[in-house]
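Read the single chain below, which is given as structure tokens and is the form predicted alone.
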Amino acid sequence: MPAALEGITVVDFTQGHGGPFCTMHLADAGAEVVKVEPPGGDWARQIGPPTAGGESAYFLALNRNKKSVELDLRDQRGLEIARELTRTADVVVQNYRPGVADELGIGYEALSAINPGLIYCSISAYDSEGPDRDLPGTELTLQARGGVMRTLGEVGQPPVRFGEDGISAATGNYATQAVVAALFHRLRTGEGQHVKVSMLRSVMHLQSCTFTFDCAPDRGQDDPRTRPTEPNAGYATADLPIGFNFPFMLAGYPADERWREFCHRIGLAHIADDPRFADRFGREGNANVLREYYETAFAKYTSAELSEILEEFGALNAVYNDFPTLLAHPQILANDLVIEFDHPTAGPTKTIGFPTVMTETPKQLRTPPPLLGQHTTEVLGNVGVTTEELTTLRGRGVV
């Protein structure tokens, strides 16, 4: 059965997390990705600890299902051939910062003019126009500059940045779907694009709901970490935290009932009546008082056991689970959202499976993140470098 990108082919001048994370996609959906490699690889190979048998579990992470060839293009004939590369892809991805592709010689203009049908895609930081267009971004910067962070952290406290790297993983979502969207475009007109995405761009659209939330009149200028619904750090059990609340309404049983009954079921019998939980909004105003009655009950409890406590009383809960529980867990294993392959050096490794299911064109784990240069031969070979040149190539450091 053939994948839905099958036949298309990606030239991906990307490194780090966002735009190796838009490749992988591509990839996984079928498409042909050629990773070309500066000398000495992706940055994001160097990213350690962790490591697998000495590769960099965070290049291991982001690289499935691509071919490697190691190119340096500040040399006239490692130019040449990437050009010769693009001529006939479908799709170029990179995330230099502004100017630089342009300064390389494999900008938009450059490539467009030799591949009028191309979808050229650009991944920056701060975006490609305005005063920032030219600084360097990372998780961190974007996280702050982007607001998103203000929602994270004690109150009274700086905030914090989240742990992953959320807006770069975004980034690389957001470009996936504008690739996929061009090449829509160009099936149907036969026009190529300059597609452009970046990380401001995503942290901003991120926030879209609660932006529109705080730009209201009544609202914006509070501190969000006030609000009773973030940040959550879930309830201590005699394991793993656990956050649960009560719906309004529970087909048509009042949550403030069922929450009483809570009580009296886990030996709380003596807040039930307490006017200051008398309701939702109560419990949320006096969230930190009710914590205290709560952890002192809920500490002869496993969040398992609690869980199923909760259920029984309608109540919408999860367990706040470690990576161990996670992955054990049968909803994830029952789903497939754990995969394994075996890499060259790695050995057997296990990732994370595919975001979304395609019932017609199924996307597939066909090969393992490539040891670097893995397959210049065969790429450039196909580009009509010979084997005669790819030595004296190599030997000039070219490859």
Contents of the next structure:
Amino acid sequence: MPAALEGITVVDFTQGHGGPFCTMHLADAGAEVVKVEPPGGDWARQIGPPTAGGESAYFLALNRNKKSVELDLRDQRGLEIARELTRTADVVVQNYRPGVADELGIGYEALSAINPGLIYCSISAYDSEGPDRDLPGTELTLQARGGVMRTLGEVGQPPVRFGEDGISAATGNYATQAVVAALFHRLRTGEGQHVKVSMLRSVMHLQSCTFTFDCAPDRGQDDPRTRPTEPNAGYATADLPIGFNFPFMLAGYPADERWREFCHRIGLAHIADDPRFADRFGREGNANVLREYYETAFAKYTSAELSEILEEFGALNAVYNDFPTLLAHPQILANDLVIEFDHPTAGPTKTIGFPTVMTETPKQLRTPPPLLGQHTTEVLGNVGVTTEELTTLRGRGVV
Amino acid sequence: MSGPLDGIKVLDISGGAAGPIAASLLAELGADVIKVEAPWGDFVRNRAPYKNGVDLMVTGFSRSKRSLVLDLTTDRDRALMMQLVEWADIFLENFKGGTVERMGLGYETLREINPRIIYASSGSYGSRGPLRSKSTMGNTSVMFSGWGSISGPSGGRGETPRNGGIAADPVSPTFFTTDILLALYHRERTGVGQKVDTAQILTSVAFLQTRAQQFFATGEQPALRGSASDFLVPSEAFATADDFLAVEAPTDGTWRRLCGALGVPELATDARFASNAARVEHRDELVPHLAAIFKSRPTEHWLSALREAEVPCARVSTTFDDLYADPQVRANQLVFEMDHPVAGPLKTSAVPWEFSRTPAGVKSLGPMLGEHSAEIRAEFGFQPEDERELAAARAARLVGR
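Next, give the form predicted together with the partner chain, keeping in mind that what was shown is the form predicted alone.
And the full complex, kicking off with our chain again.
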């Protein structure tokens, strides 16, 4: 079957998480991605432990289906080779700090001058304008400044981070959208362009609707940690915690009556008529009190048993899976979300695959994440670097 | 100038959050998106918060679209629906498994009417497996998908972000909309449409790509460490004399600059801390040392010292007002006000991308129920009297209930 981006070539100057996640999506969709790494490699190769076969797990997660070239762009010949690679490329992606790509000579202006149809994607931390646009920014600093940490932990306690590099991942995804949309435009008009995304822009977009909700007259407390909600750590059971909601969306649904039935069913008859819990607002507002009652009752059930009872009552529910349960879960495996590549040093390695089924252009695992410089000879040979020159460049530490 | 999807037409029958946000992204890339709603509206319209009687959920989730009310129990509206299917480049739905088939809007049916259509489905647990019929929404998706096991204070049992933080509903479209765009690109090259079928549980797991890889490498559940990273040191929010400061050193170069800025250059040359792997191994010796230094001065002092040294650092924002006042948010207009015809000025965010040649942007806040029904019906050749007739029929049905 054809790949969606069959024949598209990408020169990838990114390191870390967001940029490599973007170019991995492009590679998964069939593009040929050449990852140009500085001497010593993408800094993500140094993240960890954990490692597998001497390679950082963090790096392994984000770089399948790509080719790696190790190239020093601070060397004049190294830069010439990089520019030659981009001359015929369809897409260039970079996540240097603002201005650095221009200084290096691989900015949009320089590269579009030799390749007018080029789609050039810049990924930054703090966006295009403003006093801090040149500041270095990373996942943690964006989580802190961008409002993510205020939704975890408790007031008066130290901050808590979101455990995945989620802003980086979302930024990589939005970058992929921008690149594919720009490719679509180019297909229709022949025009290339410069597209930009940033981590700050991404985290604001992820929270977009909450800004609108915040305009309601009953805005309430400003710090989300002070708002009464369902416990965000789930309810303890005999095994894994469980979370649930009664459906709220069905107009006229006798939710309060069903809740009382639910209390009788799980051995909480004594609170069924407690006025504090008479309606949804009472139950939400007193969630902390209710939680203790629930957990006393739920201790008699496993999460699976409790899930069945909740289904009977039409309550959306889910077990709080940990990784050992989740990544061996029959549901996850049945949808082929766990795939495996054979890495030169790490050997057969499981990884997360593709969450979407595409009937005509399925994404594919073709090659494992590359070793540093694994494809230098092949890729540079294609742009006219001879074996002799390669030896010289190796001697000088340029490749 | 117009967006990269100028001229592309999207028929969006999804409700809730994840499907509508995915379609809204297409709208803001330039597509003409018609949100089709039943006479009682997208179910989230029944959910607080409201302002001046306007539900703020659809206002936020369905930006830049037009709303058309269709009563699919009437022949007339079914006919219009089929006209819309012929009109559309992309059809987007997120009903529970089997529902679209019962509505006569399954993929096989629609591709007979419109062979080039891209049929985009945003489901729950995936189309195969024992839980394929189970439903989910944003908060249950993150519970199932392991999010609650990777965040939290050390020693706790883990937690998911509260409403308002990183959530499954906006995350899922970061994957789904990309795949719809890939299908659109493929169709433009080959003329062939396809079905693009995602599931919120699966996108929520795929969002944890790096943590899952670390699990595959070790077989162990990642440890909870509050604000600290399990695999990068230093990377945490340190207490200062007056508040907190988030500091992260992703490279050894950054680490050395941090040591200089903190006045402890000897740490930079200490072999125990020379590489990230060494710092991870010796974190219990290193972190208390750094914590004592940060505790000695206020956040403002460290912000200026670390910025000078080009070390990534930031205050911890705890309120909406902190975000609205952030000079970068303001300079780039990442949150701004738009006027709603009934609710008045409302805040919303910028689009997540910038295009130099095909500008993308927010066209409008989400529509009120049926706000564009008359306009769209007219575009499809319905006469005004039909409209009155329909309104009367609908009113009669509602009264009859």
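These figures come from a predicted structure and were not determined experimentally. Just so we're on the same page, rigid core means the largest C-alpha set that superposes within 1.5 Å between forms. Residue numbers count along the first chain shown, from 1.
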{"item": "Shift of Ile114 between these two forms at or above 2 Å (CA, core fit)", "value": "no"}
{"item": "Did Leu135 shift 2 Å or more between these two forms, C-alpha, core superposed", "value": "no"}
{"item": "Post core alignment: Val100 C-alpha displaced by 2 Å or more between these two forms", "value": "no"}
